Amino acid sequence: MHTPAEDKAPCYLYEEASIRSACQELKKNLPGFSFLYSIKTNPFEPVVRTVCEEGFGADAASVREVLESRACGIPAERIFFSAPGRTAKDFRSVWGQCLIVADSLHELDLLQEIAAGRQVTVEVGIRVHPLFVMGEGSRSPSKFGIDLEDLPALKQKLLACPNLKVVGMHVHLKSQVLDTDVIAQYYKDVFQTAQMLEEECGLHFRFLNFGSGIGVTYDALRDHPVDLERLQALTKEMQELNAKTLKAELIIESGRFVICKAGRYLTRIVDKKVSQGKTYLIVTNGMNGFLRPALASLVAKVSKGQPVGAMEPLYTGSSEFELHVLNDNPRQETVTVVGNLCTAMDVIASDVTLNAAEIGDVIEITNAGSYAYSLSVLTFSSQPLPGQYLHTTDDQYLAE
C-alpha cells in the first residue's frame, strides 16, 4: 500500500509512537532509575520534544546539543554536558544553561577559573575512567575522564578548586550491549566506585550517571534484547544499598534505545541495470544519505568473511539492517543497491534478495533511527539532501 512517507523519499521517518513504546518500556521495567536521552543518536527537534515529553532529560556532547535541548524544552538541571577536549568558551556558552561534566582536571581548572571569576560556587560532575572493564577483556588506556590511578592527583586538584562542588559521577564504558549481566555487574562496579570516591575525597554525589551500555537487537536471528526486568532485579540490592548511604539519583543513558528501531530510511531507484549478469539497484542518496549500511558493506568487502568487532557507533555487525522494497510484486530478484555517488564504495547492500524493483520504486532500509543522518556525508558531491520527518500518531509529518 502506498504511503505519503513513500513521496517524501529520500528522507529519514521516525514513528512517534515507537518512541514514546521505548521510552516507557525502559520506565516500566527499570523503575529505580531516571533516564537521558542522548541526543547524539539523533537531534532531530521533533524527536528530541517528544522524548522530552516522556519525561527524559539529556546527555548532551557539545555545546550546540545543549542549546537544542533548551529549546526542547529540557530543564537546565536536566542536561548534563559531558565530552572531551571542550574549552573555556565552550564552557561559557553554556554557563547555567546545563550541569556541566569534567572530563579532565583542566576541565576542573577552566571551571573553577570561570566560577572564581564571576565570584560563584557551581555544581558540576566528575567523568572518571574506572579500574574496572564492562565485561571481558583487558583495562586500555582512554580519551574518556579521570584516571584513577592517581587519585591523589584528583584530590588535589579538588581542593584546589573552592568554587566548584562536585555533586555527580559519570561512567561511560561500552555501548550496544546485549548481555544483561554484564550491564548489572557493570552498574554494580559504578556503585561501588563512587562509594569509594566519596570516602576518599570527601564528597557527596547528588547522581550516579551509569552511561549507556543498554543496546538494541539489530540482527533478529543472532541477537537476543536485554531483559529489563532482570536488569531491575539484578540491581536491586544496589538500589537499596544506595537508598540508605549515597542517597544518590541513578541515570541511564538510553543510547539508542529508544530511537533505532524507530526510523526508517526510505530513497528511491532511479535506475536499473545489469553488469555481467549482476542486477543494480541505483537510489538516489546512498551512502550520502545513510552511511553505516556503506561501511557494513565495506566491512563484509575487506573482512572477507573474518569475524570483525563492532566500531561503534559506525558499525555494529554484518546484518545491521533489512531492506524492502515497497511494492506488492510477489517475484524476488537478487540485486545489489548502490548509490549514485561517483565511487565505487557507495554499496548499500550487495547480492540481497528483494521483490522484483522498478524505477520509481522506494526502498526502506531499517534500524535508521540513531546514529543515521547524523553520521551521514551528507555533503559529498553536493548532491541534496534528504529530508527527516516524525510520523506522529495523529498521522501528520513534522519537518524541523
Ligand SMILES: Cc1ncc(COP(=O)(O)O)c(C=O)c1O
Given for the second form:
Amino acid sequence: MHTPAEDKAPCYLYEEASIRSACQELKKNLPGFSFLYSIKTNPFEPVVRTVCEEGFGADAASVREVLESRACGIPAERIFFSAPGRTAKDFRSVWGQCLIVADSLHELDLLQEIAAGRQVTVEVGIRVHPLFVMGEGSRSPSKFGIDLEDLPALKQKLLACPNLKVVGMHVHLKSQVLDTDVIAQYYKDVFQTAQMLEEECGLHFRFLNFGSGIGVTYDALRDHPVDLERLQALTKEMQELNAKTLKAELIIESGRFVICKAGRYLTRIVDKKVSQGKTYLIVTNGMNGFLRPALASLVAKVSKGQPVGAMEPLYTGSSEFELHVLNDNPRQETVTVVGNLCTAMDVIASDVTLNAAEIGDVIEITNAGSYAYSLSVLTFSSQPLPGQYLHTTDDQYLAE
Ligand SMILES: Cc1ncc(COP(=O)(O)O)c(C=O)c1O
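One more: the block was the form predicted alone; return the form predicted together with the ligand.
And the full complex, kicking off with our chain again.
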C-alpha cells in the first residue's frame, strides 16, 4: 500500500521532526553560540519557518533570501546578508531589512554612499579573507571577503566611511568538515583575527560569525560525525576569553547539518526496459529533480577511479545517498536507474542491486534535504517540476 508521501512522487519530502532535532542538537551541545540558517541550502518556506521557530536567524546570500526570511517572520537584526558581488540596487532593496556584511572594499564604498545620501549611520559587518587556512592546504586567493594582507587599505577605507559603523566580522572558509579538532582550531583562529582587527582598526565587534563548517555523515561506513560536545569543550577557553574581552555574540551558520538528513527525494518508475542484457528503470525527474547523482556519475566516469576531492556544494563524494525501491519485494535485481531526459548523463545509479521493481513503484533517495532542489537543472526539457512537502509532526504535508 502506498503512503500519502509516495502518492506525491516525484517530490522532496522534508521531515519537521528531524529538522527540529538537528537544530536542537546544535543548540544543546554548543550553548555558547547562536545560530543562523543558511537559506541557500534549502529555501523552501515551510523549512525556513521551522528552523526559525527553533530560534535560528538567517544567513541570506541574495536580496530574495533576505526578503523571504523577512516574510517568514525573522526580525531584520537576525538576518545577515553576506555574499560577493552585490550592487547598490541590491543594498537599497534590503535597506533596513537586514544587517549587511560587506564583502569587499568596493561594497564598503557603496554602503557609505547610500548611508551618506540618507544622512544616517548604518551598522554593517565585514567579511574577511583571513591569513590562516582551515585544516590542511595552503592559503590561496579568494573572491570572498576582504583580504587581510592589506590591512592598511582596510584601515584607510574605514576612515573614508564615516557613515558606517562596523559591528561584526564574518569568515567562512569550508563546508562539510567532519574533523572536530579542525573546526575548533578554526574557531580559535577566527577569534584571534577578530582580536587583532579590533586592535588594529579600533573596532568593536558586537558579533563574530564563524560561518559554517560542521558537516554531516553521508556515508555511515566512511564518515564519523562531528563531536559537538567535544567542540564545545575545545572552544570553552575561547568563549571564556570572549566573555572577558570582546564580549561579542558568537555565531555559527549551518545549512546542511540542519536539513540534509531530514530530506528524501521520491520519484516514480515510468518505464522498465532491457538493452543488451542491462535492465534500466526509467524515472521521472532524474537530474531535473535531483542533480547530485548525475554529477557523482560524471565525476566517477571522468576520474577513472582516482580519488576526487569535494567541490562543494555541487559534489561532495561518490556515496552521498542511499537508493531504495519502496516495495517489499524479497527478490533483488541489478538495475541502472536513469531519468527521462534526452541525455545519457541523466543517470541516478549504474548497476545497483535493489528490490525488484515494476513500473509505478517509487524510488527513494536519502540525504536529499540540502543543495538538492535548488541545485538541480529543474527547467531542462520543460518537464513538470517535482513537488516539495514538509511532513509535519502532526502528519500534514505542507506545500508552501
Ligand atoms: C558563507 C556560507 N555560509 C554557510 C554556508 C552553508 O554551509 P553548510 O550548508 O555546509 O552548512 C555556505 C555554503 O556554501 C556559505 O558559503
